[in-house]
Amino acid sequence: MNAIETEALTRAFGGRHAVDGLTFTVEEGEVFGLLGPNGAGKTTTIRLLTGQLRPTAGQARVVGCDVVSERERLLPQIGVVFEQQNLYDRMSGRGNLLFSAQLYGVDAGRVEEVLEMVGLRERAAERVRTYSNGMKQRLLIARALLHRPRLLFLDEPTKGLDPAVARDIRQMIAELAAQGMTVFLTTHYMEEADQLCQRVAFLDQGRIVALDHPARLKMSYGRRLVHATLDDGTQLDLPLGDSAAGRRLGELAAAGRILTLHSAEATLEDVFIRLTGRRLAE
């Protein structure tokens, strides 16, 4: 069973389509990464599948629920995690959690579960307001795993963090996923998706571009190169499988003028360039 299958989902805001006939599936246990610059749909198309926004044309089934028709036996089988973040900065990261769990219907203990899973049972005491942004996206996606859910929706979960915090979010997104949860990523940052995600698609002006394996994509539309470093610094690109930069290489090589030598394969940032002109973080 797929845990999302959409048929050319739609919104229109006035006369501007954010999201334009979207068809994709996402598999269950799959993490699967919606990419794209800012504003090219990819927090409209979280809403869509949420149920906070109802389409303009097309459809939407997510955990085997219309996303229109059946929002109120969606929404406890979804978690979702956005880009804002929407926390109680007077109460303690505990405080946000159990009120959180009331409304579930959860009981307290989930709470101490999920403070020990992101790693805040030691600051689950001090109020929100002195957490760090880190600190914060580790609430916010302990508040979504209260009750169980299915399905994650994470949108933008490193955005705006430093490195090793970001490492961290992704490295506890990487658990989740080995334990069998699905999770919907949206992100600009190549790095992440090509970490973490199974399946990647590409959106550019609320149009799905490209949809496949990361490494399917990079094989597809990049360019294999060999980086080659010269004993007097110069740096080149060759592209491998060519014949006049083959005898150019062999050529160096001979010379004894090749101190480094790898090969550099496309990223997905040059495989966006490729197909849209524009850049992942535009």
Contents of the next structure:
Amino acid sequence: MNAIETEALTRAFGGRHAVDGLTFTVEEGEVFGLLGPNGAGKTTTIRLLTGQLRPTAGQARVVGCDVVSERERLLPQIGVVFEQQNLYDRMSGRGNLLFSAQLYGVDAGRVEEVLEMVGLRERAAERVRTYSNGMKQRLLIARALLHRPRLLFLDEPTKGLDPAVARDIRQMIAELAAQGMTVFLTTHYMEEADQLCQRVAFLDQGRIVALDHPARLKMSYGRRLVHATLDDGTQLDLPLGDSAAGRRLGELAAAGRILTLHSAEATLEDVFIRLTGRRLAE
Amino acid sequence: MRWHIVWAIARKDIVDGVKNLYVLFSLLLPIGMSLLFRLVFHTDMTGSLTVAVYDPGSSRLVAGLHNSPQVQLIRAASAKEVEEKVKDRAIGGIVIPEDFDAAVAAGERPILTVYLNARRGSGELLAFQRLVEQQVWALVHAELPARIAWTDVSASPGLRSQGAFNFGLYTLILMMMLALSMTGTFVVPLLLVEEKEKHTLQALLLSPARPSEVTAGKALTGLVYTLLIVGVLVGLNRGWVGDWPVTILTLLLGSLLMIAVGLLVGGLFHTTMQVNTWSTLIMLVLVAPSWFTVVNLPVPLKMASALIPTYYLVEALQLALAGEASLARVGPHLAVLTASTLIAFAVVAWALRRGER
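Alternative state: the form predicted in complex with its partner chain, after the form predicted alone:
Everything in the complex follows now, all chains and molecules, and the chain you saw is the first one.
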């Protein structure tokens, strides 16, 4: 069964299409990444899929619910981690979760369970305003998981975090995925998508320009190269599978001129640049 | 409406809201102002009379004064101390000769020395003078042969019409109006706008809470805060006078009206700065009728004042606190207030439905 199904999903603000005719599916248990630069329409897509915005055209079903007409049935089945760290910062971490638990009708025992899960139990009594960004992000994930959702939306979950914290958050997402949680992730960090997602879609100016497994995308759109550094400092990129390039590489090796030699696989960033002519981080 | 969700939101806001300095200031301002009034004017606001007494002969006059509910007696050790107490804070003081009761009984017409504090206003002085005369008559088991209706022609018509009403009750109304408007038009929109500024409203609206339940939660918070602050004000100023059930009903309707206005402001604006600016203007308009109570307004201004729903709130409060809230007198005011409150909540509901679409 598909966790998400969209058909020509469109949202316009004034005359501008923020999301333009998206059609895709996400299977249950899959980690799906939506990649694109800032302003590509990632957050608008999440807002449409979570029923915060009504589509201008097209439709979407999430966990079997129409996002417009069945919003009330949909909301208890999804968890959302927002791009902004929208927590009650004068309240404690535990206080934030207990408040959410009351809204969802979840018992207090579950609060302790998710605090343990995200490693915040020791600091749960402290005010959120004393938390680091990483701790806040973990608390947001805990809040999103509190009511045991079937599908987790993560909007730029590692944006603005330092590399070590971002790695911890990715590890946490990977563990959730391993437990069978369906995850819909938006990011503009290609390594994140590459590491976590089974399939990714590239979003540019509100349209999906490619959708596939990361490895297949790299194979299809990337160039396979060998990167060589010569003894005089010259950098060479030699395409694999090209006979002339192969001969040149052999000559250089025989002459003992190669200092270093690396395979240079295409990255998702390269694929995006090839498809759109722009960088993901723009 | 799922009340467990409404109550969860209200409970969160009631506890968390007071940690917001803007909210805390808005809640405490009326209490602070009330305490300041008491300090500056040396009076409680219920119109009770503080009387200093020097009574070396244990006169029955003092027992009579003691039994009067509006009198607060201060015992003095000498005639000199009575004078000091009157200069300090009492409305008046009485020095009773040692053999006063016996002299009265013998028909000797003894002299009773009474000190007055003219700075306390003619209304209170008049009440004090009448009280002393009544108590002296009571010593010989006699009353005035007629009931005299005193009218202070210098007072405004609004005040003049309500016998037991006085400056103390007027200031109590001012403070209650301030409490209602600060909580309704400042605190309630701040609770909503803070959720917008911190993006927590987005999370709240993605939880099972419906927009109407979030709004009801904020309204309930405002109501709890208002009743708490008004309760403190009434307690501080011993305002359980007159027709207090009508006072409670009027305050309840008034706070609902102010809260509805606050919800509209909170729905319309997105930043604390905007709320502070607009709510100040709205509050000035809503509180204005309470300022005009003691002023003889020109007819056009009086008519303009009657267009503001809180005019009827002030009128109803005056009648209730003065103990003159008969259905015929207070009914029309409460009817207008109820209608205004219902209209305000209808607009809130319309705005919510529009937002949901």
